[in-house]
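First, one chain by itself in structure tokens, the form predicted on its own.
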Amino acid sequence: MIFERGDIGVDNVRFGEQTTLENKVLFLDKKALITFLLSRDTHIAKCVVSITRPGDSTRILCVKDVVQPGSKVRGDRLGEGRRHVLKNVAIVTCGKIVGYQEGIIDMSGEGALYSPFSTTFNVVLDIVVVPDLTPRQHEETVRKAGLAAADFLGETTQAVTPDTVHPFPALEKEPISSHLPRLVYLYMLLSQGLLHDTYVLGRNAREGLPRIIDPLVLLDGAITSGNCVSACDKNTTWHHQNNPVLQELWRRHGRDLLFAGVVLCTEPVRLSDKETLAETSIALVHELNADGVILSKEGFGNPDADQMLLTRGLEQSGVKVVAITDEFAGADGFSQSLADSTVEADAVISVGNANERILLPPMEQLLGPINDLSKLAGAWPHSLHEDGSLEVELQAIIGATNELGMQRLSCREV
């Protein structure tokens, strides 16, 4: 069985009569976009569709989440047979704030290095609630607005050539001999309840895990953000849509190494969960008789822990871990960097301190809740300049510390 995904590039986004993709320009019926998302859900009481291009001179507030647009074009079920996806359009929900921690995503300037959502066309859905909503009610409304938004631009790719199709085979069932070392991919997904949650085929994460799952279900879409995280290090649907490391295990397999499959666990809340669901995660690592492990996670200061006793357990019982997190180090960086730690944490990739400060130049258009600029998580009341320019922490910016390596950010040997 082999999973195909066909990637199609877009040279621009324009509004049209009609909602098509022609000669690489995708055009968008906003008015029909705007009555398909109102019929579907009653919650919605208004909704602002604009498009922003890379380059422009364009601020998105309050962003919740990012899903790329696709469809699945052959076979039923998920995993099997082929997806089409618009390779460099995204929609982009925003809105109100309900959680704080939301985030910014400039289409230029000093901030635009930091998303990757800054390359990528983007249809900017602005929703606005019927009032009265529960805080888990009007977040619910927002998001499957965004994914049913994706599935009515995905429609558009049936009956496109992709230009690339990657073709991802299913891996053997029996341990394969070789000298080879076998990795196991132990993906962590935020769900802790209060707006922090992670959605896998439709259930909450915290139902069902940890298990493992086929990874030609993820790369197909099972993963959905519902996560009101810091802006830095939220793995929106986007991320999980597109996790370079589920991408980079299968390009080097059988290469130079053999890819074992892949764990989903959750960070839960108590100690005596997160001890539990270490214990369990662990011997599922065995089951894959996996050499190595590596460790991605969403979040920091609690799910901190969660990585730390994965880390140690699968160290003591002789599997080697690859941890990848970002820091908060204070503006400066001398601040510790990580709620938990551990000694036997000896290779972790660092993918960046979101702590770090940084100036947003003016923006001719700000998109999204403006009044709501000053709570988001990584700004304060002052972050905003009487000359438009905006001073907040990385924390403040979409993708710009992602714990996937999904992100912008490098470094350099000095």
Second form
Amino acid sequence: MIFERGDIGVDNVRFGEQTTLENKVLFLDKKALITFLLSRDTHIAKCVVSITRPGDSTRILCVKDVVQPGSKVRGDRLGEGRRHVLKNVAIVTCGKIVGYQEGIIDMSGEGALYSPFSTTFNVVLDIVVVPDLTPRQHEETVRKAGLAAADFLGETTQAVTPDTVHPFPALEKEPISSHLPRLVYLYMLLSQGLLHDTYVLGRNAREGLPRIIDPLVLLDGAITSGNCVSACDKNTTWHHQNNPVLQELWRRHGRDLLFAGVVLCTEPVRLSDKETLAETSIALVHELNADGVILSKEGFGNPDADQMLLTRGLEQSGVKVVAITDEFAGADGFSQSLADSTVEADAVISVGNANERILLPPMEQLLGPINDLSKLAGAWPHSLHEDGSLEVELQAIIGATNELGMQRLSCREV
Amino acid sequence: MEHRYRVIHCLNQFFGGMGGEEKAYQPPQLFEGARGPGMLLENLFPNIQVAATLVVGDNYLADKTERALREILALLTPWYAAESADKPKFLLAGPAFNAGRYGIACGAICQMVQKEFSIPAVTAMYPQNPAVIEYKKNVFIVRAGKDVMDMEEALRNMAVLGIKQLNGEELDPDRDHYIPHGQRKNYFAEKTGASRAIDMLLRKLAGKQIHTECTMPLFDRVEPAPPVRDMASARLALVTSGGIVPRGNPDRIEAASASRFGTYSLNGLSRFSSETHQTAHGGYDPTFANDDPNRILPLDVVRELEAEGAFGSLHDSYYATVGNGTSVANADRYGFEIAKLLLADGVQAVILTST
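Please move on to the form predicted in complex with the partner chain, as the form predicted on its own is already shown.
Whole complex next, starting from this chain.
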């Protein structure tokens, strides 16, 4: 059994009469997309579709999720056959602020260095919902519109030969004898309810986790984001689709490590739930005979406790851990940066101080609901300067301190 | 011709050649040229000339800090504020090694000089020197050994760091041997976080040295003491971080970040009242505490229990400080000091209240 992912890069994305991919140019029939989205969800009152490209003087505001378009070209089951993806195209959904935690993407300037989505061609959906929806319904509408639009664009990849095909063979069920260390990926999903939800195989992650899961299923898009958490360390659907820990473990599998499997776990709210979850997750890691564990995270504050419980328990039971986290060390960098700690966490990757401030230059074009600007988490009432420049904490930029380790940003003591 | 750097060097009475402890209250004095370690510095760096040496008794500076700094400023101003092109370009202080008061002197002088004259100032200390915590945030402190054995190395690193600062070169705590300022700063690493994580894990599993990117803050965890065996004959004391003090706050315990604790008599008191006691604590609404201080430190109930014979006797003093924003290091120290007093007075049990 093997799963293949075919990457297709485009040179440009433009509006056209039809939605098709020709000679590396993706044409999008805007009207057809809007009709499609409105017809499948009566909660959408209005949808404005824009295209923005790397290097544009464009700022996208109140971004909720980012999704990579793609489609299954072979195989009926998740994690089998082949999926084609538009490597450098992304669906970006925006909407009115609901959770105070929507973020920014800058397509050029200083801010572009911090987000992976300044390098993708972005199809931006600015979605206005019908009146009187609950926040939950609002978010569900926007989330599903993003996923549907990604399928809509993904259809264009069906008859196209990918630039590269990455084969991912199934992990051997029986432990192979090897001197290479066995690494397990413990993948924490934010799942606290109240707009802090992640979906696995279409179900809320709060049900049925922790569990061991076939990594091929994850590569085939099993996880979608439903999270209104800080933009910087929210794992968007795109991040789950392109999880860098998974990809790196696959790439090095059999070379300097043995990729022994993935355990998915949640980040619950109650302490007793956290303790039970840690215990069960650790047992699953042992079932996979792990020597070492990579522990990624989503969010900050409360989830720090989960990460520390897992680290402590694993280390005490003889499994070495490297945990990935971002920091909230204050704007001046002098505060203690985590909400919890444990001596066993002696190997931590820092993906940056999210409180550090950045001055984003004025942009010619603003996309998304621009009136909500100063309500973004990481902004403050005087964030927007008269010349249109915007001073924010990195916290406000989508993916800036991604805790799957997508970015090169780090933090050190000086 | 190689560039020549003129500096002013600061030393305590001992290294400045004035004497030992008996000269520790020596007010600041300025001497032309190098003294003691300054001469070694000139030997190590032919392009560095010590224009003058400032010598100050370390007790004098630690005890009369404000006055001493004013006097030092007056001595240094003619040099650093001079119009001459030949004026000294930076300041070196110490090394102070593990000497606490000398460390305070070096830290305080460097901090003042860089602020007043906008020039680099560098000192060197043993990382556990108590002055490090106070000054590392604002001052470049080169990592030095415990004692003079490390003099040459420390002087060398101090001078190089001063020159680098003067030239506006990029500095790094590891490469340039200074104690980090405690500030977290972002930078772009060569590899992604995911890739660094896997590299680190493989190194850890291979038993190789790893450098965590985020050192855990370590919280002290106190093991609870075993239960008191015989409460009926135990001597009980009251201790609070809730700021209950006699009216008028005689020890002037700060409302936040307390610098002391107070010892107060309970003789003849059956309960606290708003006439006799108050709270000194900031950070919470004091109305209810001032209205009835027993709400924070329940002397009233303790006296009732004493009458019932629930415990042997009540210690005749109580101890109070303010928890609001008080550093862990200070709180730790008050705890030790109070415990010592309690043990000396034969106390076996304590009721510790906070807010």
